[in-house]
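First, one chain by itself: the form predicted on its own, in C-alpha cells.
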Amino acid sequence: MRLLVLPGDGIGPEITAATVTVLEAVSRRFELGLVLDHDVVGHASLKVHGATVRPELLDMARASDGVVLGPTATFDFKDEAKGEINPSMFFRKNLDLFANIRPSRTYPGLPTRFNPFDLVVVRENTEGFYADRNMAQGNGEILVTDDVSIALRRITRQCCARIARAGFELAARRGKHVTLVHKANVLKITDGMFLEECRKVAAEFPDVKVDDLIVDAMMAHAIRAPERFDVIVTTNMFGDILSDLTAEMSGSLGLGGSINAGTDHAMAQASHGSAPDIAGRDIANPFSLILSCALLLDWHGRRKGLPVFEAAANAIDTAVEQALATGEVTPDVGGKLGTRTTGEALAARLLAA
C-alpha cells in the first residue's frame, strides 16, 4: 500500500511524525508493505513553490492507494489567484472524495460527562453550503454590493443517494440503525431532496431500522442520550459541526477519527484544525490523525479483500484505547507524553502485542 503524506501546517508535521512511527510499526507488525511518500501542502508549498498545493500533487494522490493529510492553516489562504488553495477542499473536490467518515465513542478509563456511546456521523462532503466545492466554476459565495452577499447551496440527487448508501452499508455492519438529520421543516426543497433520495436506499435494507431528526433537535438528543445513535446520515455542514461535537464529547475532538472515501480514493484527515497556539510544544494529541490512518487501512482492506489491513487497523484502535486506559497520552486526555512520545509509545504497543 502506497501513501502520500503531506503534514500541513501548524501541529501538523508534529502529528503527522508521529503517525508516521505508528504506521511503520503496524507494517512491521502485520507485513503490510507500506510505502510512504512525503511531499509539503500549506504554507511549506506555498513558501517553496508559489502555491498551497501545486498541480502534481494530485497526480501523485491517484497513483497512491490513500492521502495521509495532515492539518492545514485553511483559514490563511483567501486567493486562489496568489496560490492560496485550501489543500483539504483540493483533494475532496478532485478525487471526489464524497464521504466523510467519522466515527466517534467513549473509551474506558477516560471521564467523559456522557453515558457510553460508539456513534459514526457520515457526512455528504461535495456539495451543501460549502463555497470552495459546490459549484464547477466559480465560488459559491456571492458580494452582490458591499451590503449585500448570498451564498447557494447545491443538493443533488446523485449525492444524496451515494451518501445514504455509505451510511447504510455501514449500518448493516454495525448496529443496524440509520438516524437521518435534515432540516427539511425549512429547507423543504433541498433537505426534502435528501430525505427522498435516502429513503430510497434504506427500502434496500430492510433490515436497518431508519430515523429522522431535525438538526437542532439532535443536538439536544446527542447530548441527552448519544448512546441511542448508531450511523448518522446527513449533509454536509451539519455532519461537519455535528461529528465535532460528538468527538468532543467522546473525551476531546482529539480523538475524533476522520476519512474521506470515494469510489477509488480516499485520505486520512485529523478532525480537528493546525492549533497554531501550541505548535512547536510537542504537546498536541496525534491520535486523531492516527485513527484516521487506521479507518485508511481498514477502507483499503475491504476495497482490495485484504483482511490483514483491517486486522491492523483493529489493532490501532486497540492499542489507542489500551494507551487512553493507561495514560500513555498527552495531557489534555489525562497523560503526560508529549506528542513524539505519545507516538513511539503506542508505536511500541503495537510490536509487542
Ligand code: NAD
Second form
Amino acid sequence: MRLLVLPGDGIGPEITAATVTVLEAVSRRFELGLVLDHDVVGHASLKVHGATVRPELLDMARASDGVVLGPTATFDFKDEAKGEINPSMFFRKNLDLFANIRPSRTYPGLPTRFNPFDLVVVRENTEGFYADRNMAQGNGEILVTDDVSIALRRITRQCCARIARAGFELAARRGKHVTLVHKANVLKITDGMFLEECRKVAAEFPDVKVDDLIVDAMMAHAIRAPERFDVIVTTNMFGDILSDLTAEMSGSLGLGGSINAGTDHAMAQASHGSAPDIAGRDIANPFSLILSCALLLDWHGRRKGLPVFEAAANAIDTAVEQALATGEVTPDVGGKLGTRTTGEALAARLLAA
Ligand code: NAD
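Next, give the form predicted in complex with this ligand, keeping in mind that what was shown is the form predicted on its own.
Below: every chain and molecule of the assembly, starting with the one above.
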C-alpha cells in the first residue's frame, strides 16, 4: 500500500510524525508493506512552491492508495490568486471524496460526562454551504456591495443519494439505524430534497431503521442521550459541526478520526484544525490522525479484499483503547506524555501485541 503523507500546519507536523511512527510499526507487525511518500502542503508549500497545494500532488494522490493529510491553517488562506488554496477542499473536490466518515465513541478507560456511545457521523463532503467547492467555476460566496454579501448552498439529488447510500451501507454493517439530520423546516427546498433522496435510499435497506431530527434539536439529543445514535447522515456543514461536538464528547477533539472516501480514492484526515494555540509544544493528541489512518487501512482492506488491512486497523483501535485506559496519552485526555512519546508508546504496544 502506497500512501502520500502531507503534514500541514500548526500541530500537523507533530501529529503526522507520531502517526508515521505508528504506521511503520503496524506495517512491520502485519507485514503490510506500507510505502510512505512525503511532501508538503499549507504554509510550508506556500513558502517553497508559491502555493499551499500544487497540481503534481493530485497526480501523486491518484497514483497512491491513499492520502494522509494533516490539518492546515485554512483560515489564513484568503486569496487563491496568491496560491492560498484550501488543501482539504483541493483533494476532496478533485478526487471526488464525497463521504466524510467521522466515528466517535466513548472508551471504557476514559470517563466522560455522557452516557457511553458509539456513533458515526456520515457527512456529505462536496457541496452544501462550502462556498469553495460547490461551483463549477467561481465561488459560492459573493460580495454584492461592501455592505451586502451572499453565500449559496448547493444541494443536488445525486450527492444526497450517494451520501445516503454510504450511510445506509455502513449502518447495515453496524447497529442498523440511520438518523437523518436536516433543517427541512426552514430550508424546505434544499433539505426537503435531501430528505426525499435519503428516504428513497432507505427503501433499499428494509433492515435498517431510519428516523430524522432537525439539526438544532439534534444538538440537545446528542448531549442528552448519545447512546441512541448509530449512523447519522447529514449535509456538509451540519456534519462538520456535529462531528466536532461528538469527538469532544468522546473525551477530546484530539480523538476525532475521519476518512474522506470516494469511489476510487480516500484520504485520512483528523476532524480538527491546525490548533495554533498548542502548536510546537508537543502536547497535541496524535490519536485523531492515527485513528484516521486506521479508517484508511480498513477502507483499503475492504476494497481490495485484503483482511490483513482490516486486522491492522482493528489492532490500532484496540491499542488506542488500551493506551487511554493505562494513561499513556497526551494531557487533553488526562495523560502526561508528549505527542511524540504517545506515538512511540502506541507503536511499542502494537509491536508487543
Ligand atoms: P481547531 O480544531 O484547530 O482547535 C479547536 C480546539 O481544539 C483548540 O483548543 C485546540 O487546541 C484543540 N485541539 C484541536 N486538535 C487537538 C489535538 N489533536 N489535541 C488536543 N487538542 C486539540 O480549531 P481552530 O483553532 O478554530 O482552527 C485553527 C485553524 O485550523 C484555522 O486556520 C482553521 O481554519 C483550520 N481548520 C483546518 C481544518 C482542516 O485542515 N481539516 C479543520 C478545521 C479547522
